[in-house]
Structures are given as C-alpha cells and as structure tokens.
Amino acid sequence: MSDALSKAPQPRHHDALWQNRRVLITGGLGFIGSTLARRLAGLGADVLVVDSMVPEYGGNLFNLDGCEGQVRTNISDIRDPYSMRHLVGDRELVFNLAGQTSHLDSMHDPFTDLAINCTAQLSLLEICRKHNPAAKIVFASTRQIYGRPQYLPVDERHPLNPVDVNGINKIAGESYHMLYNQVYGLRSTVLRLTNTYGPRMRIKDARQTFLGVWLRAVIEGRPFEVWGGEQLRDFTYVDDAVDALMLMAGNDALDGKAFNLGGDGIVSLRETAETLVKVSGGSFAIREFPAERKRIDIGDYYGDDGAFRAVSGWTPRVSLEEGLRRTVAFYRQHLDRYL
C-alpha cells in the first residue's frame, strides 16, 4: 500500500467517520445510489433516499432489499421543489445522483433531459442555498461531457464538446454546482464517472449502459452483439465508485473542483465481451454500429484520473474480471427482479 493510500480515508473501515451522519441520496433507489445507501447504512449513517421511480430511470425497490429499518425511502421527484425543500431539511451531506442517463433518450426527448439534468439541479442548489446552506453536495457527472476525445487519456483540461443533449445538460448541472460553491460558499464537488457497472445496474435495456444488455443475454443463454468491437473503454466497479464518492464527501479540500474517475485499466469492447464470456459462458457476435447510435458514439475513450488519485488516495480494488464475475453471480440469483 502506497503512503498516499495509507493516509487517505478508508470509507469501508472507518465507521466513526459516518456514524450518525445525516445523508440524503437523490436517485437513491437506482444502481449507484442504492449501493451507496447500503454502504453508508452499514457504517451507521442516518440515510434518507429519494427517488422518482419513473420506470425509464432505473429506480428499483429491490435495490434496498434487506435494508428495512436502516434506510428511509421517499418516492419523490427531484423536479418537485416542494418535496425537495422538505427532504433536504437538516441533511449534512447530499449525494446528488438523480439524473436521466440515456444518451439516446436525450436526443428523442431533449426537454425531459433538460428538466432533470439541468433545471432540477439548479432548483436543488437554490433549495440548499436558502434552507440548508451548511450542506455538502457531491454531484455525479459523466465522462460524456467531453464528447469525442481530442487526445487520450482524457484529463480534466480536455475541452468539453459533448455529442448529445445529455452531455450538454450535464455540463450545465456541473457548472451550477461549481458556481454555487464559488459565489455562495455552498460546498459542492463533482465526480465525472465513466462506465460504472456491477450488481443492481439496469439490465432490461441499454438506457444505463450497453453492458447491462450483454449481461442479461448471457444469463438468459442468448448471444449478444458487440457494436464495432475495437473501441477502447475504462470501467469502474460500483463499489470502487462508491468509495470515490465517499472520499469526495469526506475531503473539504476537494470542494469547488471536478475530477475524472476511471478504472483498473484500458480494454476494448471485444476484450470486455471476451472477459464476460470467460466468467459466465455464452457467445457474442461483432456487428456494425446502428446508424442512430453511430451519430452519438464517441469512439475510443479512457480517462486520466491521476488528479483524483493524487488528492484522495483512491485506487480501484476490483478488476474487470472479478467485477463481472460478481455481477453475473448477482443476476443469476435475482434476474427476475430486474426485468
């Protein structure tokens, strides 16, 4: 273990850091939000999750199965300022994970994406500014804001040039959080996530990630399609992403800054498919990109998250092969809950 890592907060082990902390998680019945809620509740935090449970956006009550009595749940929409004013209340920490994640949906229905990923974010910040200005906010952004990379790996200095409406609105959401930190002293920080995967991810369609469709196919005994195949990507296992979010919340030196998050290496889509087949069985076929998807595909992408690792001590703990093995095992047991 490096000196930097040994000195960094270790959120899996330091119960005292989270004991009785009053936490709100928007999008808390979704994939990453529920994993975070489970972790924090296990460490003794007072966790309140809010989720709209709109069918297209990934919320699933089963994601908090076994947490009855440990996590409080409120079915509300981040777009409703009256509900959010009540829910923000006395929360010390707000993990702002609610969002519309489908890039294709953002092109088909741009105004809904605008309402969720932009307008609602500004509304939440205004509520915090007026009614809970002491709260710390961690905002989950996306690597999609960079668009097609002009160079690799992509660091935080890379131009922001998104290829879809979702990316544009996520830039606005980020910018609001940074502005409110700078102008009003509302402590906010941003983590730009890459391809996050793991148990509880959406697998019934490709609204969250293509990997979900692959997982469903292999578990159901069907071949899956890999579009292109040679594109390079980085992946973050969900527990590693949760570690990073918790480190963001626990380090005030990161306020007012945005950081990339990556994974344990760079891998092509073909190699990713081969790894999935290795741990689960099944087969796949390489296909050309559908024209509709090709227009918003970003080509190769892998990020430089060296800045975040340097200031936080974060490092991924779960390899792609191990993460896929854990994920396949989860869905073999609970597939019916996610279809």
Given for the second form:
Protein chains: 2
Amino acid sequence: MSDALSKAPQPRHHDALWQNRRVLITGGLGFIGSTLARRLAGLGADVLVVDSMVPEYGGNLFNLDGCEGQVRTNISDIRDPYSMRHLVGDRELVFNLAGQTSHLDSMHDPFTDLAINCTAQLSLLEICRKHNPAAKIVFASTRQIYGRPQYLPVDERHPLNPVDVNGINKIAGESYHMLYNQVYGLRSTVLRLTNTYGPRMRIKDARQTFLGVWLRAVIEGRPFEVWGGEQLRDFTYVDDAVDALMLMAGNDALDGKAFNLGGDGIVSLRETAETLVKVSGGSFAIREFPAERKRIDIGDYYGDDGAFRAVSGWTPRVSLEEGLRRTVAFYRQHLDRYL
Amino acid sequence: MSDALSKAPQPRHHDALWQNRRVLITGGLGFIGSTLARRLAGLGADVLVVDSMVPEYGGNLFNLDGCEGQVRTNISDIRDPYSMRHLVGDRELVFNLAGQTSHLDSMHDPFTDLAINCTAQLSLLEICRKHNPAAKIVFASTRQIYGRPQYLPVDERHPLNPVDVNGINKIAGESYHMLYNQVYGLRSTVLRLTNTYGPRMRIKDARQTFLGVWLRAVIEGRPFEVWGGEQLRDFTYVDDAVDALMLMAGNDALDGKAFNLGGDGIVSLRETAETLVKVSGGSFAIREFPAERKRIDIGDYYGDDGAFRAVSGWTPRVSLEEGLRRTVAFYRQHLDRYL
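Would you mind generating the form predicted together with a further copy of the same chain now that we have the form predicted on its own?
Complete assembly follows, chain above in first position.
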C-alpha cells in the first residue's frame, strides 16, 4: 500500500463491503472526487474516475499521485453522452461529483454552467435509466441553492432562492435526480454540501472556495484578505464529506431524498482566519466586500444536517483546527502541484 | 377593424397606453400569444409575433386570421440566438410565452424541453441584458412547478416539487427571469398560469390541456372520457389571462416577482364535463386514470391568486360556462383549421 493510502482514516461504514465494488466517480480527479477515489481504492473497490480536466475546474492528475495503479482514470467530459454511456457501463455505483462550481463563472458564462450542471446531468440519468437502471447514484449538490437564508440554521425545507445561475442550475440538476427516482425508480440520492476544504482542494483561485486563496497566501508567506469577517459559515473537512458520500451510497432508505451536510460547528470568517493563522503562521487583513461579490453574497449561512445525522449516524470527526493543520501540511509539501 | 377584432372585450388597463407600443410576443402564433396579439393590435400597438411553428406546439397561422395586416409575423425559434437578437431589437415589451408545455413530451424527450424551457430562456435574457436592457419582460410560467399540492389553495410560498421534467425546467426558466431582475435590474416579471382555455387552444391532442380533447370530441359528436372525475381544478378563460398579462406589463412594482393566476372558481373534472355538455350537447364517460398518466398526476389543484388580485386589481370576467360556450361556438365554426 502506498504511503498516501496508509494515511487514510480508520475503517467505518462496513468497509469490507467495498471490496471489488464497481464504482464510477465523475469529477474524480477533482478535490472531493479524488479523495473519495483514494479511500475506495484503499478498501479494494474497482474504481474508475472520469474527469474533463477543464483548467478552470478541480481536476488535477496529481490528486491521484501514489495510487495510479489502483484507480483507473479516463479523461472525458460528462457533456459527451457517447463516452459517458460507455463509461457508465455496468458500474454498480456512480458518485456524480462533476460540476461547474464557480458562482462568478456561472454569471459570466451561464450557458457552460447550464450544459454541465443541467444538460449533462439529465444525460447521465437517461443513460442510467436506459442502460444501467440498477446503478446507485449519489449526486453532490450545494448549499448555494438556498440563497440568502431566511432563517438559521437552514434545513432541507428552507425555500430555494438561489442568487446566481449556478444555484438555479444545481436545483434543476438535483431535481432530475429525485424525479428519476420517483418516476423510474432509479436509486439516486442527493447530498447538499457546504464549504468543503482539505488537501487537494483548488487553491489557484477562489473557484472552489475563498479558503483556497487564503491557504495559498499563507503557504506563500503573504498576508491574505478577509472580506467582511463577521459572516457565519460551516465547513466540512473533506474526509468527513467522503464519509458522508459513502454512507449515502450504502443506504437505500435515502433514495429520492436530499440531505444537508454540515460540519464541526459554526464560525465567523474572522474566527476561521484566526484558526488558519494559528496553525500556519502568517497574517490577514479585514477588507470591505468587493462590489461584484456583494450582489451575490448570501450573508450568514449554516446548515441543519440533523436529518442526515439521524438516518446515517454520520458525525464529523475532524475539527476545523485539525483539518486546517492537515491541509496546510499537505500544501507545504505539494504547493508546486497546485499552482 | 376586422370582425374578429371588433369582438374584443371592452377596454380596461388604460388601453390608450398601448397605442404604438413596440411589443414582441414569443410563441405569438400559439393559443395565448395570438389572443394577446389580437388584443394589442386592436389597441394600436406595434405587434411583432415570433413562433417556431413546431407541429407539436401551439402555433397556428389561422390564429391571426383577420388581423394579418395589423400584426407582423416572423417564423423563428427561440432556440436560435441570432434571429432572436435581431427580433428583440429595441422592442419595449417582450411577452415571453414560447415554451414546450407537454408533460409527457418532457419525459419522452427531456433534452428538447430543456433546450426550449431553459437554454432559450437564458439566451433571451442574455440578449435583453446586453442589447436591450430597458425592455420589460413578462414570462408565462405554470402551476406545474408546484407538483402535488401539500395544501390548498396553493399560494406562491408553496414548495416547488415538480412531477416531471417540464416542471423542473420551468422552475429554472422563471428563476432566470427573477435572477436577471435582482442582479442586472432587468424589468422582468413572472405569471404562473393554471389551466387556460378558450378559442384558439390546441384541440388536436392533450398537449396543452385535456380540455382540448374533450372539446374536439363534443364538436365532432363523439362522447369523451373523463379520467377520474373528482379531481379539483381551476380554469382561466383566455381573455382573462390576457388581461392579467397586460396588467403585469403595465406595473413595474411586480418586477422580480412571481404570481399565481387562478380563475372563476374551483370545479371538479366531473362538474367541468357536465358544464361542457350543458353548453354543447354530447356526453362523457368516467374512466379510471391511465397508468402512464397516473405517475405524473398531481391530484387536486387550485391556486390562491390573492396576491396578484391585490396588486393588480385583476378579477376574472368570464365564467366557466360562458367561456366554454364561446369556445364551443368558435370551434363549431373553425374546427377544420385546428385538426
């Protein structure tokens, strides 16, 4: 077993059940997808990852460094229905993590966001319906669909009022997954992620989360900017998010439903910045919110993930401080592979 | 003035304001679009209608019979951004009524529904944002977005749980319209229609509403089938729906908001059938719901349109009985143009 895999979290989720499971991970060279691929490969699953390697997205070949022999990698775009039909094949499980995630990009180029987050999702579901109806599908959605919270914490009954094209399209994407369960009986389920962070996240820019920009700055020895500072957020460490995705895959009672995923607690951006500086050194400055960001800012957000915890037994195992410590250590070692 | 136009309803909505207004109506050869075009032309507006004439949709050249000289007609598809850019031009008002409306078609061919109800809507909004940001846009949405009612009457705060791909895509379509108001200040507003009926509706099949099939049967002297019979519905006569669209266009306080439109009252399908038979003769039989329809049936539905009535002063002026009488009279005269 490679050094990287030996560092995987201790077993849970009936880990033995993953042995030889035929798994497809879309967006599998990205941040969460690759972390999931590494975990499942370590448990003996037959893992196929698909990724488009679009430079603005999360795909990075280095994310599978050290376990290339245990994971099959296929470069392809989920917008291409022919390759996807072949790749879905007879996979037992599809972790559908491919997506356009940048809020600003969705406003500057709404059609690309639509093609990836709507059309390609519908295409994947049609492929499963026609050619592999027994496959289990776990779809990664986002808290972005709720928009500005009308109350806190935000539970799954909160109205959906997205503040950008990305949020609108992600609603359609997850709705297709639930509809295909209700109408055709596809075994699909939806997890709404909040800010996920950890090793292998995109730090080149803020396309995945602002935390990426902060991390890069502290590793490079520069101060970073905190916009506002008092906004409240919740964060999920990537290994905890992977736990949650695996629990969803293993529980058919969750089919046709959408669940929030939260994290270890609620913190302000200022507290988050202070925690980062505590584990990494460096410094930050509080700045006013830039105008272009302001109009799609959502104020405070934190989710209620009680429903998911109750049905799955999931709890976060990595605190924000510990998660940031691990993340900083990863990028101190591998910064050059992420710029 | 043609015979057809002289039958238009009596003036209201500051009708004089429509003189020379530059209006674009997408789906303008369809049922509601053509009725609106006839009304506005009669008030002296400069009306341009765009319609794709896709055979499965509502477009019918005969719908503008008698007022061809007063309305400009351009055959084009809203999926074609080049022609749309030209046609949007410097129109002051866009009634955006083009859409794929069939629930079953959206399940059999979800990509076409997506292209028309999502991609083309986004394209139209991008065109307006870039080239005609002062245009007012009135978008026709549908009660189908609510899915199976969780309570009755359904108001605008009711959760959106569509039971078909069409409903999911219409949510995205109307959400784009509201987002472009919030983010870019476009003057767009959304009206959620329920069952609309009247002269010029599609009666060839059930793609617009089941009422079309009933009407055709009674005109052709055949009994018609009522599936179920006890389901409750509300209906809007087309002239009342046109009133509502015109009121929306004239009231900037409604921008960025979505409103339900209802009708004259709540009736069961059986009562509706009895009213139709009363005004037209003929007969019907109650049948069990077909299986393919059952899985996308929503049970009882009727809307609460109190919010729209309060802000606009709208009330329906044509009862179901009177509306069906006018509709039957129209098709007795023009049946051959609608088969």
